[in-house]
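Just the one chain here, the form predicted alone, laid out as structure tokens.
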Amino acid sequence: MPKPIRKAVFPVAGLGTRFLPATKAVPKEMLTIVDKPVIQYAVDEALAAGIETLIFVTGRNKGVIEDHFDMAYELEATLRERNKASAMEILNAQLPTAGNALFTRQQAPLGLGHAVWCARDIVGDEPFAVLLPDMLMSGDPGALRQMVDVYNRSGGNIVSLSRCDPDETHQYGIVSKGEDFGTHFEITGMVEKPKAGTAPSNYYINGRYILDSKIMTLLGEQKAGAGGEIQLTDSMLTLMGQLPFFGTPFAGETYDCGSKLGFLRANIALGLKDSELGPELAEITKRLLAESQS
């Protein structure tokens, strides 16, 4: 039986320049999808998968993320005075267990691989998960839960995947597919944004990983790659020569909230699924579409 996955790393130090000026003073991870910030969806997914320790790799001006996962005494006192019990329940539901949310600084924007490496001392010698909050995964069970189930059977390193149109493979990190095991398959290679017509598959890495702690040593030795940054994929390729890697297609919807269109799509899709808002939003959407076409 492989070691349990107890810790998850959330890289949240990015500047969010694609959403300026909205992200000038508000971290992109705190932009809301319907009624929750993007980061909350990733944390909820991790907790539902059995994660016990949440590790946030932050940067400057990200203090509001830490505040979000802490008590808000003045707000709670006001809600109690006004008998807002349902609002109190919402606040309490999003709080991690005391001491289980840890924060460390990346300090310099040196890439995703460097951000993950910044959590090395907290991760220790355990396998761990990485969740990129920009990628909102909607499904039941959640993406990480599906990955943990595969990991418990296969061990190794697990990468969550989604499928894209073959004409869009140049936009993503694409994997090469090896032996198929039904719920998952062997990954034999990875290529970042392959040129048109050269992609080994149309399975792209969608921002969820379960990794062996050995990758921390590799990241510490990794030289800067594409964009002058330390790339997580480069160290994953090195580790692939030492330990098995498996890909598991995510049975659900993937929304790239790091892009404006993906962010809007997630708001509309999840809004339509909301039992309270959905019916009226559907009517509003139909009306807006009709008006735009008239």
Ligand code: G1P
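Since we're looking at a predicted model, the values are computed, not measured. Residues that one form lacks are left out of the comparison. Residue numbers count along the first chain shown, from 1. The term rigid core refers to the maximal set of C-alpha atoms that superpose within 1.5 Å between the two forms. Compared with the form predicted together with the ligand:
A movement of the C-alpha atom of residue 166 reaching 2 angstroms or beyond is seen between these two forms when the two forms are aligned on their rigid core. After superposing on the rigid core, the stretches of 3 or more consecutive residues whose C-alphas move by 2 Å or more between these two forms are 165-172, 192-199.
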Second form
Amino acid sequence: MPKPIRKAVFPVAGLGTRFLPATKAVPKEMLTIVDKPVIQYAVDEALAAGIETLIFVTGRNKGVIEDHFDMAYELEATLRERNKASAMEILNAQLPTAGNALFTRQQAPLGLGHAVWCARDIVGDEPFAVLLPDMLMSGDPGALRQMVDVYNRSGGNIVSLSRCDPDETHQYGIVSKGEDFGTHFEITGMVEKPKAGTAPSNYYINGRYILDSKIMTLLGEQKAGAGGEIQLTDSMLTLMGQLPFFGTPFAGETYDCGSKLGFLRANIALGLKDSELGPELAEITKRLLAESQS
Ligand code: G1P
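Now that you have shown the form predicted alone, what about the form predicted together with the ligand?
Now the complete complex, all chains and molecules, led by this one.
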């Protein structure tokens, strides 16, 4: 059995410029999908996969993320006084174990690879997970759980994959497929945001990674790549020459909440799936559609 995956890194330093003015004072990770902030979905997914230590790489103006994962004494005291047991339960369910949520800062927006590298001392020398909270992964079991199940059999490094339209490959990290093992396949190459018409496949890295800690040394030496940023994909490509690398297609739905349309799609889709809100929301959606088409 390979070493267990106990730590997860959440890069949450991004400025969220695509969502201005909503993200002027509120971090994009705190925007709401139905009734939870985006970041909470990724944290819940990590905890369900057995992650013990949550490592947030934050930046300026992200303090509210820290507050979200802290106990809110005044709120709890008021809820207790008013006998709001179900609201208390919701709060308790999302509270990490004391000492298990750690925060470090990426001081300048130098890229995803640099953000992950900022967590190197906390990660230490054990394999770890990375979850990009913008990508909301809806599946049962969750995306990271699916990956951990593969990892326990295969070891090595693993990225979760989804498929996109061929004309969208320039937005993502794209992999080349090697030998197929059923639940996962060998990765023989990867490229960050390939130019139109040059992508080796339409399998894109959907924002979930299980990585050997050796990646941290490579990230420390990594030169800027696509977009002038230090890219995680570039260091993974180097690591691929040294250690096994697998891709596992995610069985579930991927919502890119970093784009306005993806964010709206996630709200509608998860709202429709919600047992309390779903039926009425379906009626509302139908009515709105009919109105917009008349
Ligand atoms: C990052 C990664 C990319 C991945 C994508 C998923 O890009 O660099 O490989 O496919 O996340 O969302 P970004 O969205 O930060 O540009």
